[in-house]
Every structure is written in C-alpha cells, then in structure tokens.
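Take a look at this single chain, the form predicted on its own, given in structure tokens.
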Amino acid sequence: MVKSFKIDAATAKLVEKSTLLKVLNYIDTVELKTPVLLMDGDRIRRSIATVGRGIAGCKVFYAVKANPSVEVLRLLAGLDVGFEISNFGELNVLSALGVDPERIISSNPVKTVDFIKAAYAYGVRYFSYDSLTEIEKMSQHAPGSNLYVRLAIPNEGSEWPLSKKFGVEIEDALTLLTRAKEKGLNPLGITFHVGSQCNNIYNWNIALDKARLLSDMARDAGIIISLINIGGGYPIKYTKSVLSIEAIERHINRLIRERFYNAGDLGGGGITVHLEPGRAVVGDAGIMVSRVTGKAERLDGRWLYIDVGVFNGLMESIGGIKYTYVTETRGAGGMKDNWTLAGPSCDSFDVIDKNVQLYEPEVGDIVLILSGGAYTISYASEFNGCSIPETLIV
C-alpha cells in the first residue's frame, strides 16, 4: 500500500528533495523492518565532492565515528577521501576493506597502547596528542611518527561542545611540541575542534589566531609547523537553516591566508590543511525510519512511542540535538498536535523530545526522522533488548 505523509513547506526546506523521494519510494516498494537507517549514496558522494573544496591545500579525512557502518565505509572507500579513526574497531573495518594506510590518520589525543601498535604496524603515521604521557607512548610504539598537538578552543555556538575533554593552551602546546621533537618524533602540526554542529563562524577565528601564535613560537624554538588540522564541526539542517559549507570555507580559507601567508607558510608549499568532516558528510544523507508502537494520554499531555529511542539510535537527542519528524497520516486530515516522543525501552530516561508538533499517526504507522545519518548508529546499543537499526544505502 502506498503510504501518505504530510510534509509542510518548512520541513521540505530541511531535507534535499532527491533524498526524501528516494526514501519514500523505497518505503513503498519493500516490506520494511524498522527501525532502519536509509542512507542516500548519491548525497554522500555530493557531500564528499563539496567539503574541503573551498580551502586551499586541503585534504579531507572522513571522521569514521560519525557513521561507522560498513555500508557507508565501503562507499567512501571507493571515493577520493581519507579516514580519521580513533580505535581498533574503526581500524579493523578499514583494513578489511583494503583502505591504504596513507589514507588514514588518528586524531584521538589519548590512544590505547594496543591501538597505537596496531595502527603503526598497519602503516598509519599521523597522530594527534595533547599530553606528555602520549609522547612517551608514541615514542615507544610509533617511533618517527608525524604528530599534531591539540589546542583547547572555545566551543560557544556549537550544539555538541567538545572543549572540555581534550586540548591544551598555547604555552603547554609549545612544551609538547619541543618534547616530542626531543623524543625523536616529528611534531609538524596543530589541531583543534570548534565543536560539533557549530553555528558560530567566529570559533574558527579564535582557533586560527591561537594556531598562528603557536606556530610563531614553535618556529622560534626550531620547529616548523607545516600542518593545520581544523577538525570538523560543519553544521547540517536539523530543525532550522545553518551556515553553509561554502560560507564557512570561504571564511576559513581567508583566515588561513591572512594568518599564515605573511609568515611564508602558505603559498610557499609549507602549509597543508587537514579537514575531518563527519556530520557534514553523512548527517543529512540519512533518514531514520521507525514505527509507532503506542500512544498514551498522561497528566502532562500526549505521548507517542516509537521503536527507536535514546539508547538504540537517538543518543544525541539528550545532548542538545533536535530532529525533525514526519509522520505517516494514511491520508487523514486534521491539525498538528503537541507530543512527548519516547523510545522503546522500559527506562524512563528514554525520552527523545518534548513539545513536538506532529500530525497524529496510528500504531504501526511510520515516523521519519530527518537528518539521521550521523551519530545514530555509532551511539546505538541493544539495551533492554531493543534492536540497533540496520543501515541500508538507497
């Protein structure tokens, strides 16, 4: 039976029409087992062709943690893109796909010794760090590797801040660069992260100002910085419009030229830029497809229960990410109503969102969760026996 969905004009602006049509056609042509994550392969290819294009000297490394499904990684392995990894599991999937080690970097500043050994044995030679302990580990188990030190950067304006756990200030970073050189490593770079889903374009100003100052101080200490790794952070549309990739990259490219060109780094063959997009590659290429499992009237209003929730796919909903939902309506009319949306587990923590405006569906109807391609599968668990959504390329 052909399914019916009401998609208003505001919602239509949040998703690429071709992606939505692919998903709707797929739903109408197969017997669908939910929850399932449907990924638009053509959209992923277009994203890879776009990110990094506006920054001179830029090499792109997909952040595998954003969506580590083998289906997505197999598609990306056939494209002109590198990979950023953090651990054994990600390395194992890429090695099984035959990805050349020269296409792989690791920007986890604190790595296990076993992972360092495995990555080094595989041929990975670029690693991030932000502590003296990591230098000791790297000098013992990955001698001669290329290192880039992580600076601490404010994450204001980012919906998923990443500034607390990693990164050091400039003076400490200089110490780490000099110590790494003394240990026989090759400290050639600086990295930072402005925060995931960043809508504050000036975070890049602060980051590159600090990188320039550190680069100057490193030069005075006899260390030449030839790599700036700008991490990720590009936002996608969840419930509203965001900064475009083109606008962000024009801004970043101008900042790099202004801050490094006069130092003789850029334009003289000195500076390479590494970019680690994750959400911007897969986020809006995916639509999570779920089904309604129940409805209830509570003291605080109407509740709608679906078969994907906080534990098995929508973990980011508890950290500030809000999704846009489209419900199957079976051709019914009516107005949108206010709902609390909850997942399938018995845990009361499994509440996805509140005050969600939705057309009322029936039990068994489909609920589409737009821009569900990033940090859904990677966070998912089988807590309480709930299934992890399968990933399919459409």
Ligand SMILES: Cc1ncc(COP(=O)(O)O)c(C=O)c1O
Contents of the next structure:
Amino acid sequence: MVKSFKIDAATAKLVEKSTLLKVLNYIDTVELKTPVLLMDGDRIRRSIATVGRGIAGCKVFYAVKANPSVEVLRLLAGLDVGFEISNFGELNVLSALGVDPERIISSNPVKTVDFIKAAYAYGVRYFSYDSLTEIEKMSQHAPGSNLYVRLAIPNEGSEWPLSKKFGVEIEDALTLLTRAKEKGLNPLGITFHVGSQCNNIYNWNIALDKARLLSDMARDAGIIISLINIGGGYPIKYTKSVLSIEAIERHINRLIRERFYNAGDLGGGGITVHLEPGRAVVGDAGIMVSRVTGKAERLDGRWLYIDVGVFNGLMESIGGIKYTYVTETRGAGGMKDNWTLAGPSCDSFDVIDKNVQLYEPEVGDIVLILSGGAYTISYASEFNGCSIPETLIV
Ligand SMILES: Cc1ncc(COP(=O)(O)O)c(C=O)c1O
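Right, and the form predicted together with this ligand of this protein, after the form predicted on its own?
Let's see the whole complex now, leading with the same chain.
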C-alpha cells in the first residue's frame, strides 16, 4: 500500500527534494525491515564534488567515523576523495576495499601502537599528534612519518564540540614540533577542529590565526610548516538552515590566503590544505527509517516509542543534535501534537527528544528521521537486543 506522509513547507526546506522522493519511493516499493538507514548515493557524490572546491590547494579526506558502513565506503572508494581514519577497524575496511594508502591519513592524536604499526605497514604516512608520548611511539613504529600537531582552539557555537579531549596551546605545540624533528620525524603541519556541526564561522578565524602564529615561531626554530589540516566541522540542516559550504569555504579560503600567502614568507614552497569532512559528506544524504512500536499517555504528556533510539542509532540526540521527524499519517486530517519521542530499549536514558511536534502516527507506521546519515550507525550498539540499522544505498 502506498504510504502517506504530510510534509509541511518548513520541513521540506530541510531536506533535498530528490533525496526525500527517492526514499519515499523506496519505502513504497520495498517491504522494509526497520530500522534501516537509506543513503542517497547521488547526494553523497554531489557532496564530494562540492567539499574542498572553494579552498585553493585543498585535498579532501572523508572522516570515516561519520559513517563507516561498507556500502558508503565502497561508493566513496570509487570517487576522487581520501579517507581520515582513527583505528584498526576503519583501516581494515579500507584495506579490504583496496584503497591506496596514499589516500589515507590518521588524525587521531593518540593512537594505539598496534594501529600505528598496521597503518604504517599498509603505507599510511600522515598522522596527527599532540603529546610527547605519541612522538616516542611514532618514532619507534612509524619512522620518518609526516606529522601535524593538533592545536587547541575554541569550539564555541559548535553543536558537537570536540575541544575537550585533544589539542595543545601554541608554546607546547612548538615544543612538540621541535621534538618530533629531533626524533627523525617530519613535523610539517598543524591541525585543529572547530567542533562538529559548527555554526560559528569565526572559529576558523581564531584557528587560522593561531596556526599562523605557530608557523612563524616554527620557522624561527628551523621548521617549515607546509600543511594546514583544517579538520571537519561543516554543518548540515537538521532543524534549521545553516551557512552553505560554498560560503564557509569562501571565508576559509580568504583567511588562508591572508595568513599564509600575503603575511610574509614562511620559508617554504606554499601551503597544502587537508580537509576532513564527515557530517557534511553523509549527514543529509541519509534518512533513517523507523517504525512506531507503541504510544502512551503519561502524566507528562504523550509518548511515542520507535524502533531506533539513543543506543541503536540516535546517540547524538542526547548530546545536542536535534533531528527533524516525519511521521506516516493515515487520512488527511489532524493537527500536530506535542510528543516525547523514545527508543526501543528498556533504559530510561533512551529518550530521544521532548516536545517534538508531530502528526500522530499509528503503531506500525513509519517515522522518518531526516539528516540521519552521520554519526548514527557508527555509534549504534545492540544494547538490550535492539538491532543496529542496516545501511542501504538508494
Ligand atoms: C580528527 C577529526 N577530523 C574530522 C572529523 C569530522 O568532523 P565533521 O563530521 O564535523 O566534519 C572529526 C570528528 O569527530 C575528527 O575528530
């Protein structure tokens, strides 16, 4: 039976029409086992054709952690893009797909020795770091590798901040660059991350100011910085409009030009830029398809239970990411109502969102979760016997 969804104008602006139509068409023609993540392959291709294009000298490395499904990685392996990895599992999938090591970098500042050995043996030669112990590990197990030091920068205005765990201030970064050189490594670069889903364009200003300052100090210490790895952070539309990739890259490109080309001689032969987008490549290409498992009237209002929740796909919902939901509706009438949305496990932590305005669905009806392609299945567990959504390219 053809399913019916009421999609209002505000919601329609948050998703690409072609992606939505593809998904709606797919769920009408195929008997789906939910939860399932449907990924629009054409949308991923278009994202790859867009990211990095506005920044001169930019090479793009997809951050595998955003969506490491084999289906997505196979598609990306056939495109002109590199990969940023952090651990064994990510390396294993790429090597099984036969991805050339020159297309792979690792920006996890603290890596396991086993991973360093495996990545180095495979041929990976670009790694980030932010501690002296990492230099020891790298000099022993990945001699001569190209290193980029991770700077601490503000993540103000980013919906998923990444500043608390990694990154050092400029003085310490200089020490790390110097020490890496003494240990026979090639400390050629600087990296940072403005925070994921970054809605504050000025985070890139501060980051690149700091990078420039560190580059000057490095040059005075006899180290030439020739690589700026600007991490990820590009935002996508979840519940509101965001700055376009084109606008963000125009801004970043200007900042890099001003700081690294017109502001004096860094003593090298120019700057290469590495970009590691994750969310912006796969996030809005994905629509999570779930089903209503139950409804309840409780003292605090109406509750809707669905078969994907905090533990098996929507982990980011408890850390600040708000999704947009589209419910299947039977019949034309009805107003939106206020719902608490919860997942399928017995844990009371498994509450996805509160005060969500939804047209009322029935048990067994479909609930679409828009922009569900990034950091969903990569965080998912089988806690409480719940299944991890399969990923299908449509
Ligand atoms: C080192 C590194 N690079 C890139 C990314 C991708 O960031 P985003 O998905 O915001 O583009 C992350 C995200 O955690 C990261 O830690």
